[in-house]
Structures are given as structure tokens and as C-alpha cells.
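In the block that follows, a single chain appears as C-alpha cells, in the form predicted alone.
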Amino acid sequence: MSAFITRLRNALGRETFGLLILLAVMVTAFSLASPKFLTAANFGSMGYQAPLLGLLTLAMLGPMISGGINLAIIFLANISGLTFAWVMLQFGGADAGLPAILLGALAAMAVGAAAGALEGAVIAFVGAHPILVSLAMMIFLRGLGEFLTKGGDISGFPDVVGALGHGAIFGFPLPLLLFLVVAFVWHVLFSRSRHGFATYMVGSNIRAAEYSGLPTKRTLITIYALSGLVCAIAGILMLARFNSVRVGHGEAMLLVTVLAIFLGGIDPFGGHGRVAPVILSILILQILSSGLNLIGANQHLATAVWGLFLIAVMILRSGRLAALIPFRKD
């Protein structure tokens, strides 16, 4: 049995194996705590809630692997959602047709990608730290959005837009389908493409990557442009879920995306990490939130537990802890 577990751990990877164990423990615990946990209604609810957090986490993933961070993801999503809403309003709002919706989606993705590319260009050519650049972009987009909306929200969209956030195909939530498509593309991008290889090299040692002939500046711009693109998709989904768009929607998710990244085994200094463990970490956090809600815990408790999760992950990955706890190789 021990040999089988060892082979399974080696096949899946240390992070994935550990997260699967944690996932199994949490599912078992909440199943015993609430008879409503293992129901189609609960899993359906999670299928509509988790994709938004998942998309924002994937938007954070590329910058983190490259050794940076994108603190502007929420406001990139917001400004992209505002762009989508503005285009639809120009074509009748709730009466806008499919061409207007497609045009709005393209405009939103263009705005998100362009804003992300601007972040990447400043980081690449100016040499400013990603924390400062993304913080500046966050402040700029927040102020711009509040100026354009006068601090209010925009609502009144076609029913087909709402279907994206609440619809299903053969009982499968559309938001979850959207997330799985983006996650698969991200998996291929980081594991099978030259851009993915360059991203890991930049995160490991950007100077060595430059000396190796890799286009590090172009890679950084592409990393943040793709991050902005996924933020735009998240912004469109956010609009569809809430049937409105407002600056600051989803602001509480920023720190949760960082938690999901760390829980998924991404090295905060860059150069290491995979997509699959991050997806598992998103599922774990959603199960934790839904499970606590079903047993009647205060919603703020979930936020507190998420914070404890982050502290626990940092402690478990501490080199000092590893030195204190003897490790036996199988």
C-alpha cells in the first residue's frame, strides 16, 4: 500500500497529490456535517460560483510564474466589463442584438489586453517592480472607472448575456464550461508552448534568460497582456452573473486569488508551478466556502479561514520547518 501511494504521489506530483488528499478530507468532513453537501443543487451552485474566482486566479498565474504579480486584475476586469456595457448601451442596451454583444466582447477583451500589455511594457522597458506598476494601474483604473460611472453601476442588458452567467448546457453550468476552456488553454500554453517556456525562464532568472537569447521584454509584455485578456473574460462573466457592472465588483477576490496561487504550489519568486494544482486549489477554496455556508457559519468566517490557509501554506513550505521535521524518503 505504501509503495502504491508513493508511485501515485510521484505520478501526480507532490502538490497535486497533497491537494487531492486535502480535497478528499474536506469533502468527507462537510458530507458528514451537512446532508445537503453531496447534492446536485450544491454542486450546481459551486459550478456557477467558482469559475469567476478561477478566471481571476488564472489571470494572476502568468505574472506570478514570471516572478511578478498583477494587483490590478479586479479593476482590469471592471474596466473591461464597463467597456462591454458601454458598447451594448450604444446599440440599445437590453435590446442589443448578437452582433452588438460580440462587438462589445471583442472591445472588452481588447481593452483588457491593452491595459495588461501597458503594465508589461513598463515592467520590461522601465525596469519598475511589478508590485508598483500593477498598483499604479489598479489606482488608475479605479479612478477612471469611478469617473466614467460617477460611482454608480450600469445595468440593463440582453437576456442572452444573463444566460452566460446563469445558463447551462445539458445541466452543465455555462460559466464552468467557460472556465474549463480557458484552463485547458492555459495548461497547453504553459506546458507545451515557447511562450510558456520563456515565462518559466524569466521567472527563474531573467538575466540568464536574456543571455540565452530569449526575448524577455516581449515575453513580459505578452504575459501581462494575456493576464489582462483573461481579466476581460472574467469581467464579462461578472457582468453576466450580477446583471450589472460597477467599479469595485469582486474586489474581495484579489487576496483569494493570491491564496489559490500559493495553495496550488506556485513559487512566489517565480519559475515554478503548474496549472492543474491551481485548479484544485480553486476547487478546495470553493468547497470550503460552500461547506461553511451549509453548516450555518458566518460568511466572514470563510474569509478568516482562507487567511489561516495562507499562513499554514507559508509555514509548511518554510525551510526552517523542513529542517525541524525529519523527512524520510520512501
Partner chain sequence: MRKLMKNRQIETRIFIALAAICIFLSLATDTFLTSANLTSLLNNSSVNLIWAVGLLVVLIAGGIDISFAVATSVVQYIAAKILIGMGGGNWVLGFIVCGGVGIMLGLINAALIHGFRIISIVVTIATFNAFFGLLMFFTRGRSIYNLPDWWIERIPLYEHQAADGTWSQLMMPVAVMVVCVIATWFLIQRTNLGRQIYAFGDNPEGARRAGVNLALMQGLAFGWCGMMAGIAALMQVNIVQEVVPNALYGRELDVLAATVLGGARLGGGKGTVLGAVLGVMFVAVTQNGLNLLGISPFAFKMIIGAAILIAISTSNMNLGGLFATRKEGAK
Second form
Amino acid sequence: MSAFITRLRNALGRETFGLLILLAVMVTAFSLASPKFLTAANFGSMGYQAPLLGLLTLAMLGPMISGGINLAIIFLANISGLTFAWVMLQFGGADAGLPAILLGALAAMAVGAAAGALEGAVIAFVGAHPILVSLAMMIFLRGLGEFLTKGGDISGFPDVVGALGHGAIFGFPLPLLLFLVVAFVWHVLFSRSRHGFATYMVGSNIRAAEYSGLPTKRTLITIYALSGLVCAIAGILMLARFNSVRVGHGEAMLLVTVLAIFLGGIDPFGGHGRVAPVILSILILQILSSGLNLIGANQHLATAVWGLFLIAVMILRSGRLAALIPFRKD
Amino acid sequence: MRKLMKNRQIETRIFIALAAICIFLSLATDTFLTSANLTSLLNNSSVNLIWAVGLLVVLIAGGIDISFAVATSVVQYIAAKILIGMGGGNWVLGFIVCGGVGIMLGLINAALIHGFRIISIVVTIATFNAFFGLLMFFTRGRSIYNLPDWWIERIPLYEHQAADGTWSQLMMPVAVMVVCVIATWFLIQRTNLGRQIYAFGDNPEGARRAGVNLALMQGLAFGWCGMMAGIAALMQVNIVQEVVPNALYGRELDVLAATVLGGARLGGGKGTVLGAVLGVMFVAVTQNGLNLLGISPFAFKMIIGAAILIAISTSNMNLGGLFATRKEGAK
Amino acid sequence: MTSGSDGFALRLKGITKIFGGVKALDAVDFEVRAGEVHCLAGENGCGKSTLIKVVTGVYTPESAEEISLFGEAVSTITPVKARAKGVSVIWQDLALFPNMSVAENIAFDTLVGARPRGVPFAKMKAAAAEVLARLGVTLDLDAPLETLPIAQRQVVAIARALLNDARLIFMDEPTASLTQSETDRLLEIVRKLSADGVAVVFVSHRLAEVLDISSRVTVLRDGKLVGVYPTEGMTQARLGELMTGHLLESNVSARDVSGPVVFEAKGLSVPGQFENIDLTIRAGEVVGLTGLIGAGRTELAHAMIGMTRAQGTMRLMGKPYIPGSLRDAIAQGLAYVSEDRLSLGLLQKQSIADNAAISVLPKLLDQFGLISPAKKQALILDWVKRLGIKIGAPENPIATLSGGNQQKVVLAKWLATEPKLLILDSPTVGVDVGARAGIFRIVRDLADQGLAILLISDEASEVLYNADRVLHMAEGRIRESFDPRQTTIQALEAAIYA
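Requested next: the structure of the form predicted together with the partner chain (the form predicted alone having been shown above).
Below: every chain and molecule of the assembly, starting with the one above.
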């Protein structure tokens, strides 16, 4: 039994258990506070809201494990969504057929992956700091998007696309399904694949990884390209959920993804961190936001609570609670 | 001079780039090199410059601050409430209240970073969310317009009317910005505290062993950044004549990009006031130039982003060194 | 330079320091005479650094019968008090500030403090210049420290200590990354300090150096004092024995090798690094390559593994060999154990298992192309057994292992690639004297199994005792070839240091 727990702990990351307890405490607290919390309707609506933040967080996760960061994720998603929209509009907008939709989705993913790969290439070959590179990419993509759309919305898509954002299979929300598929692929990628292994190694010491014969440059380019790819999926979902594309949609989620990742116990310097606790931390953030909403608070209070919550968790993890007691002898 | 250029490579490079753009714009447009344009350029950049020198001190100390722009909004709101509650106040009280609240917000970051050994990017992303969420919650997103007269009164320092009738004015925020820039320069270059901040950012363990008070360093760096955020709050209100809680949201990353472009190193120990100013002005002049050249405003950011990407890609920085110092600095 | 009336810079009696129930120092006595060069010797973990930290006030001992500095008894030492008394430590990492100027680094301690005040740049520069003049060194005072070579940074650290009026300086492995001529210059400075009345405590694992510079040596083992010995008449072998507690075998292990040629280089050159190198290594042969740091040894290895492009021809197993990159070289059957185990050899943040698996991922895949945890586990357990590596669990961080065991993991990682030629670049840096024998036993076993090995080391005794053939490299050329069975350590050292 204990061996099983050890194995589970190794597979899921040791942050997972603490987060599970937190999750249980919150679910209990909100259930007591609001009769509407433990209802299918509430969980259903969470199932449509959380996947977007979840996908963007997964897009942020890869670069962070590699010791970097991708601050361009929101606009990578926007630009990809724009590509998707543009292709559909070329084929008749609301009347576009399934082939056009598939072509658009593929084009969107290609654009996201290519822009991500460009970031990765600059980081790998120039050695510039990922914060700076992705920040520049973010500013560039935001500008590009605003230039192309003149700051406006693009809408008028086939109904099928809307179904991706609002539909369900056997009562199971489609966006959630999409997210779980990507999350599973991500989990396998980071826990079992060669590329995932190399990403951890690059994140902990890129030169030693190079000396050990790992393709460090290719690893960096790939991880940013994959990040861009997941952004594109998020961008497609965003289009489907809002039934429109606007550059700047979801901007507020950028730093929330980083918050979710830190909450999931990822090493801010790279090299360590797992997918499972990050998914849990997304769930926790969503429950906090939905639960607060049910007891009458708004999203802004939820944002504040997210921030305070991260501080509390980091304080607990720091093991320096003693510092809270003033005037203690050092 | 050659030695100076060797030791300040990044500053030299961005200075040359900035000079080239200025010369090009002077030749390509007849509006760039006019006192009306140059003064408005300075007026519009003063808040960014105040932020940049505050952020610079944090970057030199090996930290990063994501929360300063939101902190500025928080300061504006709290200060407006306090000053209105006091019956109006005046400039002296304005500086004391805004500076004081700003310092307090900065010290919250410093206390979390030093007290619990949490790295600054985690702390400031958390306080960014906490500050902004609480601000929006308590203000319900509503702006304040009925501000004390002294606060929103425009104070020109220099006025000049050209022959064709256009006015050029330098406003008070420019003078405050200059004072902030000089004060920051004096702090980090000419005082023992500033040199200890450099040393702390350069080699934290070495500084600790030399007996540098690390809590003081974090407090000073983030407190200074907070104070600059507070002064920026006071000036921003003077310029726009209103308090809008979410007006500054998102500005932090632009200022960060410009400051790092000017040679401040993420990881600490490197960066100059001159570089930070050049970085901010590089972005400002580029934007101004695009405007004067009649390019669509929607293309501005795209071109600036591309310019920064190109600047990074051609700077040919050392891969090993960068990663190594980042890891060391982080410990 | 006045020292206390009793002529001792430092006297410690009965120092005990306990960490989590383990006695890191067990009633240790230690004394240093004023103006003396004294060596502190012992294996890693013997208590050397704990002792330094007690003297400098970083640690407070659990019990101490006597602590006196310069003849004055002190009850407790704090870092501030130690510095005020003139005790200074130059740590191995120097604790300097790379982006600040030389002058600021030297005079940095005058800036420390919470009270704001201006920076007297002119005064600092004058003081720095004066101290450097006292050491007989000239440096550009305005240059950022990072532009200086490591040897000059060492000088800056010493100057910084002197500026604090240090009368007792601890130097922790000061020569670890210096070339021979730089080391000679450093030792010259140490002698000068000693003549000036400054006591220097020298911590070094290079036994030859220890015997050369110091007048007495204090040996610690497992937190206990072994003894204090004059270096007059002491030999390296005897000192090694005192440090490890057992006799170290040092027999020449060379034998004739007639296996097929594995690697062959003809007229290999990299301009500015080395030129016209001819090198043949046979299966089952250990070729020793020695010479001073900077002779081009590591550069030659880098060319062999494709890190740099060289002119000339290389052949591997009789076929032309032109490595395009390190990855290419590994694929063709070369393995390179870097001299910098800490930052290049291992990923200190990662587990033992991951560090061992990193080079052979393709061999660990299951039918889905994913890494098989079972195969990974089997790999690490197999090598733990084969090389006698002492580990806790494979999932533990590599940093929990001792230097010797870490180096064995590095060996395992490369041996798992089944190389044809193994290049070992200074494989015993940071490895205890006792654990070195274990590493070399493995090297000999590997050769017996038919592996071709190039052993690079700057310690003449290492190559002499462990190689079948010793090549001496200097100024980018191979000068001479020695048969260890027909030469002596004295002859080899004479050739190297000539």
C-alpha cells in the first residue's frame, strides 16, 4: 500500500497531495456556504470556463520547465484565432464547410507553432533571456493583431464552431474534453517522452545537458513551438466560446497562468515540476472563482483571492512560518 | 572614452540606434525636430521614465517587479481618498501620501521576498493580482473625477509659442521625472547603499558573507521602486486629471521590456540609469516617429515589438554566461 | 605588524561542533603562529571547512576550551569580531562581484553598512592601488572584475583581505583553477605575506603544493585531529596516508598492449591551441596525457569529440573519423568525462537515475517510443552494482552523493553508451584521496575489458601509476613519451615543470 502511494507520488509529483487536501477543504467550505455549489449546473459551467485558462497554463508550463517563460501566449492564441477566422471568412464565413473549418484550424495551429518556434530559436541561438524575447514577441503579436483587425472584432462563423465552445458529448462539456486530451498528452510528454526528459535537463543546466549529448537547441525550439501549438488550440476554443475574435481577448489570463503554475509547485528556475499538480491548481483557481461568485463576490475579488492564495501557499511551502512571529531571536 | 564604451556596450549600442532614428526622423519629417514635438515627447514619457528608474533598482538587486504599474493605480486611489478626506491637501502632502503609500506597497513585496525566501517574480505576480483585484473590488471599477484643484492643475515650466502659432510646453511632471532620474543615479552610483545593492544583485552569497544587510537591500530596492510608483501615481493624475482604476493595467511589461533593452540584466548586478532612460526613449521616439511619418497607429506596437526582437537577435549575447549568471543570481 | 605576546596568531583548544548529532569537529586543537604558512589538510568532510567557519564566526562551537586570537582570549567569535581582529577568509569561489570594478572589489568592505554615505571613489582607488603595490602587482583598477582571468581575481581577493588589515588569512583551495605559472606567482605572494608577518592558512588538495609552501601541516580526519607535522622531511605518500588513515597503493600498473588501434590522429592542429599532434590509442590501452594547465590537453580532447574543428586526420577503428558535433562523436563511439563535473559533468538539480540515463535515452524506450521506467531502473541498478556506487535511492538528487560517487555516476552514464574510446579529463578533481583509488581501479578494469582510454591529468603521479604510456604535452605539442615502468615520478615531474 505504501509502495503504491510512493509510486503515485512519484508519478504525480509531491505537490499533488497538499493541493488535493486544499481542494477538498475548499469544496467543503463552498458547499456549506452556498447550496448552489454542489450542483450539476455549477460544475457544468465550470467545465466550460476552466478549459481556456487550463490550456493557456499548459502552454506556459513547457517553457517554464525548460527554465524560461512564454509571455506571448495570449497573443499567440489571438493571432492563431485570427488565422482560423480569416480562413473561414475566405470560405464564406458562416457558410464555411467542414473542410474549410479543418483547414482553418490547421492553419491556426501552424501559425501558433511557427511563431512559438521563432521565439525558441531566438532564445536558443542568441541566448537572450526568455522573458525579454517572449515579451518582445508579445508586443509584436499584439501590434500585428491590432494592425490586422484595426482593433475591432471579427465574427460570423459557422454554427459548428460554436458547438465546440458550448456543446457536450453525453453531457460532458466539449471544451473540458479537449482540455483533458491535451493535458493527458502533456502529462505523457513530460513524464515519459525523450523530449520531455530533455526539457527538464535543459531547464536545470543547459550546458551540462549539451555536454551530455542532448540536442539542447532543438529541445528549446520544440518546446516553444509546442507552447505555440497549444496556444493555437486555446485560440480556437476562445473563438468558439466568444463566437468572435478580438486581439486582447483573455489578456487578463496571462499572469494568472504563471500564478497557477507556481501554485502547482513548479520550480521557477526550471528543471522541476509536473503536469498533475498544475491541473489541480487550475481546478482550485476555478473553484475559488466560481465559489466566490456563488456567494455574491465578483471576479475581481476572485483575482485578489488568487493572488493572496498564492502568497499563502508559498509561505506554507517556504517552511519559514517562524518569520511570521515578530521579535524572535535569530 | 573608449574604455567607457567598452564597459557600457549595451548603452552605447542603444544610444547609437536612438541617435540614428532621431537623425532619420529629423530628415524625413519636418515636425520631429520641433520644440513642440520634443517637449510633448518628454511630457508623455515622464511617467514611464519614473517607473523605469524605480524598476531599474529592483533589477540591479537581482529581482523583478511585475506589480509596480498596478501599485501606481492603488496609490492613486488611496491617495485620492486620503487627500479628499483631508479637505484637499497640497503638493507637499501629495508627495508624502503618494510616496508613503508607494513605499509601503513596495515593502510588502520586500517582506514576502526576504521573510519567506520566495523569489520576486512569484511574489510580485501574486501581489499584482491581489492589488489589482482588491482595487477593482473596492472601487467597483469606478473612476474619480472630482480631484483637488492643485492636483489636476497643469503647471508649465517652460512655454514658447513658435512663429506659426504652435505652443510648446514642458510640464511639471518632466521636472519631477528629472529629479527622480538624478536621485536614482545618485543612489545607485554615489552612495554606499547603492553600491551594496549592485553587489547584492551581482553575487548575493558574496554580499551576505561581506556582511551586507540583505533585508535592508531588498527593502531599499523594492521600497525605492514603490516610491517611484507612488510619485508616478501623483504625476499620472496630474497629466490625465482623473483616477481610472484599470488605466495602467498592462503597462508594466512595456516598461520592463524598455528597461531591459537599456542594458539592465534580469538576474541582477548590471544596469545603469542612462541605459534605462535610453531604453524608454528608444521606444518613445520610435512610436513618435511612426506617428509623424503617418503610419497607422495600429502598426506602432507591431513595429516596436519587431524592433525589440531585432535588437535582441543582433546583440549576440553570450549563451553560457547568461544562463550561468541567471542561475547563480537566483539562489 | 604586532602579534600577541605569545607569538600565536590563533590558538584553538578542544573545539567541538555538532551537526544533527554528528561531531563535525571532535575536541580539535589548532594553532597558527604569527607570520607562518600553515596547511590544513584532510579529505572532504574531515572538518576543514567547519573549522574555518568556527574561526571566522560563521558557526558557534558547542564547546571550546580556548579560543585566542593574537594572544588575546575571546569568548565567542562573530563574523564582525573576526574581521575586526584581522581574520580573513578567501573562499574557493572568491565571493567577489564580477560586474564591479577591481578597485571597488578590493575596497568593498569599506562600503558595507546600513548608514547612508557617499562613496569616496578616489580614496578607494588610492587604497586599492597601495595594497596592490604592496603585493607587487599592477591591475587596471577600473576594469570590471569579470574581464580578469581567474588568477588575477585571486589576487584581487587577497588584496581585499589585506585592505581589511588581515593578519591571518585562510585560503580555501586557492590554486584549484590556476595554471602552474599562475600558481607559482600566487605562492610567491603568499611567501611575501608571510615575510610581512601575515599568517596564512592554506587549504589545498594538491599535496605537492602543500609541502612546498607551508612550514607545518595540521591533518584532520573524520572531525578529529590526527596531528601537526613539520613539512620538512614529509613526503606526499606519508601525508596521503595520514589523511586517509590507510596506506595508499601506488604501483605502476602499466603493461604492454597489443590490441588493435582504436583511435589514430595524424598532424592534428587547431591554430592557437595545439599543433601537429600524432596520437594512437589501442584497445585495452590507457594512454596518460599530462602537462601544465594551458598546454592544450583539454583543447585536444575537445577537438577529438567534435566540439572544435581541427585540421589533420583522425581515424576511428580504421575508418576516417570527422566528428561534426559532440552528439556526432558520441554516436560514433566516443565518450568524454569533463573536468568540470560540478557544472558540466552532472545536472546537480536532477536525480541520480536521470543523470545516468541522460546519455542513453534511445536504449530505454518501450514499444510506444516512451521512456520505460523499468528499463531506466534496471540500467541504474546495473551500473550501481558494476561500479560499486554507493547511493540511497536512484530518485535522490545527485547532489546527495560524495564527489567520488558522483564521478562514478558520470562514468556509468558514459559507459552505458558502450563507447570505443573513453576520454577522462582530470577525473579526480574534487574526489577524496581515498576514493581516487576506487576510480582508477575501475579505469584499469575497463581497459582489461578492451576499452581504449585517454587519461588526462595534471598530476604526474596519477598518469604515472595508472597509464600504460604517458605523453607529456607542453605549449600545444606532445614533447615526449614515457614508459611508466622505466621512469620515475621525479623524472616525469622534472620534465613537466622544466
